[in-house]
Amino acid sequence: MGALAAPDAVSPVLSVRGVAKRFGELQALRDVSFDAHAGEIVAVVGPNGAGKTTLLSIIAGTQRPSAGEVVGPPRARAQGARVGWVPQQTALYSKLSVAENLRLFARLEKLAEPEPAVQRMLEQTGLLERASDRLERLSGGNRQRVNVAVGLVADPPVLALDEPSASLDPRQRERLWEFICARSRGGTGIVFSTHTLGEAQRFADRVIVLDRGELLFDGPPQAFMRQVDGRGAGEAGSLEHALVAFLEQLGR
């Protein structure tokens, strides 16, 4: 299994340690462990039923693991900072405006000064001109930007996104990734799941490959492609093709 070594002096902003999750007889996750660092973009990939959404929801704190733990950096824990969460199905209020949604979630996060946080997110997401528009009147791309803004309103050290671009057209997807990459350059750790492996190949520093709840690979996308293609031709190939070949090699 590949691995991306981080400098010893850099502590992770997120540590997933031996996380397992069982739903009755179904073992959704099995002893999953990895770290994410400030400014790093980590993609979680795998076939349907691999455990991607379950892992992301445990990282975000919306589900409890059956075993193991998710740990943030000491400074973030001391300040009560949580992982920002952007689920695939938005939990926004369609009858409220963009700004009203952000204010509501800022208060739910118990921010001492919610209004500066709301204004910051309106500016950073390019939604300042749409602040008074109700959610139901926005395009899918703008609704998803509000969804991401809600996840970031408390300025968390880590942002977890489940299939963030699943319902977006190519132009909307490009604008969303411009924003996510800008947050990464600002030091936010990003962990996202996707079925669009071209996104993982293009934007992720590392890929976590899951199947049947098991972590099968953790390392840079190009290293994964080279591992699958022992001749090294995977360097210029497709992550999607490499994943299919990898699972076939394992008989999955």
Contents of the next structure:
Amino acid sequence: MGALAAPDAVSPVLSVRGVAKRFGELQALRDVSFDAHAGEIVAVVGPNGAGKTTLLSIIAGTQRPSAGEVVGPPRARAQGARVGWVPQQTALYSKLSVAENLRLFARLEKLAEPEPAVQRMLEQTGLLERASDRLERLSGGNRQRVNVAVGLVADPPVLALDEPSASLDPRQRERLWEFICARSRGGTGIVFSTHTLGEAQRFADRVIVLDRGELLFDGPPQAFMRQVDGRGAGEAGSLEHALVAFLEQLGR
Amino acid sequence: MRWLLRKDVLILARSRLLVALLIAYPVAIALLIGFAISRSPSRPRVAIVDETPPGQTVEVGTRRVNVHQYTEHLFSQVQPVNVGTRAQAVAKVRSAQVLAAVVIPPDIATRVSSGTIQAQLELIYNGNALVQSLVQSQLRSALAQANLGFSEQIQQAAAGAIDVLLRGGNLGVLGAPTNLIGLSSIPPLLRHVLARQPPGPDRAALERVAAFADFAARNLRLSKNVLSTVGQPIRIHSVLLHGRRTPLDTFAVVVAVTVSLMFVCILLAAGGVALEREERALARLVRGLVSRETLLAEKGSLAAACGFTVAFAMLAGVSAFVTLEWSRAGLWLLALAFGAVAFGALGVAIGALAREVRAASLLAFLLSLPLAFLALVPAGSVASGLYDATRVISFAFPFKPSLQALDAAVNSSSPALGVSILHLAALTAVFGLLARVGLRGAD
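Switching conditions: you have the form predicted alone, so give me the form predicted in complex with its partner chain.
Time for the whole complex; same chain goes first.
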């Protein structure tokens, strides 16, 4: 669904190379490597404690890897562009309005012209009429839209979202995915983590399966389901069934 | 930093209740502390039962001292409540209308006059340990002052009687001969007689009498000095080692302003840093948009600026009631600025370590109040080991150096302003570093 813009195999917008993360005795990530390309939607899935949030945090730059590196496209690096980041919970100022939040982060991102960027995000997220409302007065869905808008205000080449639809109702979830897919069609690479495997199956071009910090699979969702079926797991039918079967096959 | 500052000012402006509390609470606390320090101890309210007959006197040689003078001295030391009987006095103590009661017995004059039996007062009080301590400290001091005043009266009477014995004249005592010769007149008179006396046993006897009279007169003169020495054996001569004498009211102003400065700066800085964490915006900021150092500097500076403004406004406002030297205003600003920055640094350290606004506010309060009280503990009022501990704690936090800096700026007291400013600068660096360590895990 998000693959209208053909992935550029030669020049990925994001390269995760041999990333490992250790918290004391706990090895949260082990030698994880993959690429994300322009316009591609990559879902990071796995059970609780698999290392999804840690991987997203390292991609977003809020944590440093113990080993390995995360590299963006050369042109974006030269322009000082960062990976756009949408944390799981809204990371914004509740006493500021929607526009003030966007304006603040546009300025902190040192955009040459912050106002047009703010207007663009307000239009794209459908929050133009709520621009002057304080965040504390918005619904959870609208707050998450602002959260995503702030992650995109600097028009980053790649956007990392940590369980973006976790606190949304079905209608809000649908609207959020419409917006994310539109960005993907515009060429933004999307990497998101989720527990809702139906979303990964429906929207992702590729899934990264993590468990106990290890990357166990990297490929299209259909390929993952076929692989699980091929191992005699029966008719997987859905990505969710496939993942459960896959982990059971591995004895996890 | 500019945009972060603007954002925080906007958030502050939209949190009016918080701002009002942040300003009103420390100012109220500061005024209470200042009031408590500057207010001289009030005279205790005491019921007095004077059972002595009217006009009764204590006889001192040829002089008489009215016992009523003792009552007057006592009245000047307390808030007297006259009652007629001991039972009434006891009732007033029981009903807590008075702190205590003093009963002056009818035989006080007879006992003082006897010179052998000590006069005795009755002191009646009850209440909890605090009241008992107050009676012990305040009332006993008042009674001692009254005793001293009365004994001075008796000394004066005794000195007058000695004067009459030395100089002679009319003693004024019923039955005494008029125009008596004084003891000091006897030696020259005898020497005059001796000059015309031929040698022999009579002359030798007269010479012995003259020698005794001379010795007695000289010693009687000395006894006057002895009397005054016994009345007040040791006088106090005060020597201030450093600086100049600080009036209590201006010191109280300095304490009140420093307390306000501390509360505003610490609470705002701690709350500001903790709010970034609570809103989960910290991770978003420090992933390349703003460095942790800039973030801490911004929070500390904003808090310091607010605290500085409140403190200076307080100082200026108070100057309408207490005389302050406006020619030293430059030094006030310097002391307030360094104090504000040091408190701001302590605040950001608390905010970075506490991680959420409520915990940060609680920690700020829990830390600030004891710091203020510890810094005000006078030397000698507690055991030396405990005092040393309070000094170490006070040295490690900005309250005492800020107080000393402002005291030096306002009252020219010691230590010098420069010393306190250096101390504050060092503490700012230490707490800034601590705050940076606290933010290390802001992932």
